[in-house]
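What follows is a single chain, given as structure tokens, in the form predicted on its own.
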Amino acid sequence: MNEPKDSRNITEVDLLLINGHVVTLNDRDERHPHGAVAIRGEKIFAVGSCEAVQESVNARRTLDVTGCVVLPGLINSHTHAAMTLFRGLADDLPLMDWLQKHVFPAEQKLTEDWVYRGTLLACAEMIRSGTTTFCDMYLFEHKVAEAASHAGMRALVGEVLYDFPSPNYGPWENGLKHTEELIRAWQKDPLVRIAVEPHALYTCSPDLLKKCFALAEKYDVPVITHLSETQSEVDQILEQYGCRPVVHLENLGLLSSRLIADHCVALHESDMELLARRSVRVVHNPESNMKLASGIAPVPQLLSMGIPVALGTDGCASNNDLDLFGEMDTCAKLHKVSSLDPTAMPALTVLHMATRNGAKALGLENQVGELSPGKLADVIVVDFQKPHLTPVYDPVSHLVYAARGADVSHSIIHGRVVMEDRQLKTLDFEEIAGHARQFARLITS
């Protein structure tokens, strides 16, 4: 017979997940095959064996996740969320042709309302595939922030800044003002943060880059840019400034721990040493880089130098989905075949890229990325009761090499259940999909 709980040592919690295989991804890589996670408010209260956790709490609500794996929510560290509206619009093209002949012209038809609706579509896709945090760079980012907030997603977002006029704010001077207004407007929000986001070195003058970093320093926020994405970009910067992109930023005094550098494909050893010395954070986007034939980023070398490399999908126009489970699988296999080394990029390393490293890259390492008491409750549940996930010798192996976004059954962000049994709780997918189809008719008319 079960002993009654001692009420003096019992804590009331809001949600209790029981009977799952809990993969904490904490510093000790603790796992609890018959485990539980207790959530109180927006934070994780307890993690451990079912018996130990259940003895210490009374839960207002309990979810039995037998046969499932419980882990931290995935972090998509580089997206252009509203580009869900351009999914499949222009495929099988080089980066510059794709950008200049198709994407930039199509974006001229965008309005803030369409960016809002396209971002809602992205949020629906990400929640349903286990992503709880995303980092975004696009136009009309005030609407991206609103969409993320509406969906209940954690996000780091920023208006893309160029030398040339934007469909949103016009000349770049206005873009800096717009970004500053965004920072002020969202400073106290629990889910949404703002970054300063110059597009790339080939679209931003040294003067604009310096002003972006000055604004970021003023408010202590990150700077995000595309960096060394292709060899043609490196060649262009070499011709224009007489040095490689990483060195160009160093010469401007802008290479620092404030910087989140997306892609970093075309790097020399000296570039990597500079990135490591300046504590720059890097985001790897393998599927987009493959599809656009940009090359293969030297991720194993970057990781060996202590650089926190996170994982991103890039936008749906160059991927063409936002499923980080697929991205993990691709990442692991790409680096094995490119190095002809089957031991390269082990499953746990890649899972860390999509969780802990993502949190560190976005400056959220004290809040999310692992299941530990006191961390914010961003938690996903993956249903392992599937043919392609049976039997289970190592759940981490399955998460990277066999699981799919469609296997996620529950998603919890900031302690709030945003998807339960595959049903979205914060978004109406049918309405969102209808608007996306309407935009497709507009863009092709």
Contents of the next structure:
Protein chains: 2
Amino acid sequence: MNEPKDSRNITEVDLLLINGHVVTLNDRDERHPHGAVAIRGEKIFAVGSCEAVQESVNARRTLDVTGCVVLPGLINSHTHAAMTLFRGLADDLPLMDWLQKHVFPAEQKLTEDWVYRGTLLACAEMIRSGTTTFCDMYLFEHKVAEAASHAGMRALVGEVLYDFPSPNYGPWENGLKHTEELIRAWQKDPLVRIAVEPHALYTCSPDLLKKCFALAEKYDVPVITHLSETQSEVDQILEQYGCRPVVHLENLGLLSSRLIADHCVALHESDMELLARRSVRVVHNPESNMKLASGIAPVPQLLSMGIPVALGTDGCASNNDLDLFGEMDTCAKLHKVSSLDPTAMPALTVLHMATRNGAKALGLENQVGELSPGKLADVIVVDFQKPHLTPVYDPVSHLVYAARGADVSHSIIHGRVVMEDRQLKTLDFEEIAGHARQFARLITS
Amino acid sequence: MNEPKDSRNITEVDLLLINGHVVTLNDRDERHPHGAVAIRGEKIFAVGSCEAVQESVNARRTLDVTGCVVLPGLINSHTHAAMTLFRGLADDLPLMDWLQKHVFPAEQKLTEDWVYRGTLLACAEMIRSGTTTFCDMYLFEHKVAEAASHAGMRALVGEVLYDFPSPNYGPWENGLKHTEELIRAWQKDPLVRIAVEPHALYTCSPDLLKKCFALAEKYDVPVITHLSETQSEVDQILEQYGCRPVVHLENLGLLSSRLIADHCVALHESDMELLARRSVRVVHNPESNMKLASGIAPVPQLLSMGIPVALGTDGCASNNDLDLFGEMDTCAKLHKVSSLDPTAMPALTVLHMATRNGAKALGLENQVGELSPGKLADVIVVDFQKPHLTPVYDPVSHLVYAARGADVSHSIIHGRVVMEDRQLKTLDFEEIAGHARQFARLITS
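Next up, the form predicted together with a further copy of the same chain. The previous block was the form predicted on its own.
Everything in the complex follows now, all chains and molecules, and the chain you saw is the first one.
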């Protein structure tokens, strides 16, 4: 029988997870093999051993997660969510054929409604695979923000900007205005934030890039761009501006901690030093880089220089899923074989990339990425009672090398249960799937 | 209303799958988007459009698999099944530390009972992830044969043989006798066959290797060995025998279609030519080769030389799962990035590696690996009604780039349903998991 609690020290909480193996990913990498997490409102109230936490709280609702691992929700730091609509449309093609004969023509059929629906499909997939925050770049991004909000997902999103006219906003000047409106509209939202997102150095003039940074500074929001994704991009910038992409940004005075740089595959040692010195945030997308044959980003070196590299899936046209569990596995293995060093990229390092480092990259390090009292309650539960997760010596090993998105049983974002026993609580998958099939018929007819 | 069937042309079948997208993987790569598969006894009786198949059969049982893809069961052409017991025991370590400080000491605790239980755990995982046939090398392999038989899985297994004494059979002479007894004992089994399995060239003398091949010839069974897994193996054989591993086997007169060679990572062009000329069967294990930092096997070249390379997961100590869907995805992406060619290893090629090529490698090409009338009924059903498999342009793309083991809903081996709606019909997972946890406590106490 439990002893009566001392009511003076008891706090009422909304949700209490008990009997899980809690992997906090806090600074001390604390684990609680028979642990509990208490959630009050949108925040984590307590994390610790079951005994200690249960003594200090009265819970409106208690969830017994015996046999499960509880950890911070995963952070997909680079994707193009609505491209779920193009999943498997065209694979195994030369890059230019893929883009010009398949992706671009299909994108001509996009409207803001399709982007909304495609993003809902992505949110359904991400929630079901343990992602609680995503960072997006695409067209009609106001609908991405709406979809994330509807799904109850945390997101950093921004309209893609480039020199040529956009099907959404027309000329780039309008794109900047559109972005500014988005920033203002979502400024107080608890889940969705806006970034300024110039597409890449080969699609944006120095003038546009500078205006993007000025806008971002005005509102103190991040700038996100694709950077050094391929050697041919580097060659093109070298030819156009006489310097490598990273140096081009440095020359424009735009390398800073405000910048989130996606891919960073084709880097020289000197590029890496510049990125580190300027505290640029880097997002690694191993599966997309592999599938498009872009190359292998020097992630172990970037990490060793103190850059907290984050992890992303990129869009579904080049992956072809949004499962960060699979991405972690591939990430760890890819860098071991490419360096011929089995000690490269240990499991915990890779798990940090998909959680803590993601939070740092997106400027959310004070809010999410670990299970600690006071942080926002973005929490996932992974059910280890499966053959492929048996036996357990170290849960972190399984999270990276054996678990997959389908093993996530519960997902909580901002204190709200958005998936329970694999059932989505905020989204109607049947309706979403119907729309996606309708779109597939549209672009293949 | 259906028209009455012409009873003269109607065959009674045991199981009929209807309304699936049937991917036959036969020589003409036939697909039936609204297809059916009829199974009679242990064999496939008919494959085709729903209308055509339903007209020709009366089924004792009909399964409606609307929204699912039906394909041949996957073939895991190289594993060490019982090593599921060591899943996640030690990762991210230098190879020799991993082997000598963790794997070998843990293996000292193995008994034939533990091998039996570890293999049952592997069978549970493989059945649940769509594998219907596996090829195994380990200790106490008579228990692996028993476990496969109990699980209802098709398997090619063999006791590992090497120069030093084995905990199972003692000196190698006994190992050959033990293998011969196994061959005789399982000769008439419908599911399990035995191979002769010298471990590797650096652990087996030329004399032992020759005796292995002589035994295999006597009973017309395959020989299986690890070959050129790492550059250090190549260096060691070069130093010991003055030639590379493939040439060493050629000099001994042992390179032939009887040989199944696992890994084949560190190959020269001349090695590849020899392997192709002698019709050696090659098994690729990309995830293990990546995790152990062994290197990248030249699979596109081997395929282009006409070697039907098969796919394996290797053991769980170096992967750490047995999911061939994930293995296919990684395989396709790894070779694209390593060749910097996005057209390398297209999805269908990789799917063939895990099905048709596996059947060829294991000498089962007349029995399994495709859905065709007269072949054995090893059939899996993959449920595509999930966010990450929506929409569908090409099911083969999803099977390789987006599906995972957890998407398999039904598995049929030799005409018997061994998994139905993800429920194992031949195995008691709770009991198996209890044993695995007991073993984990034993080796960590």
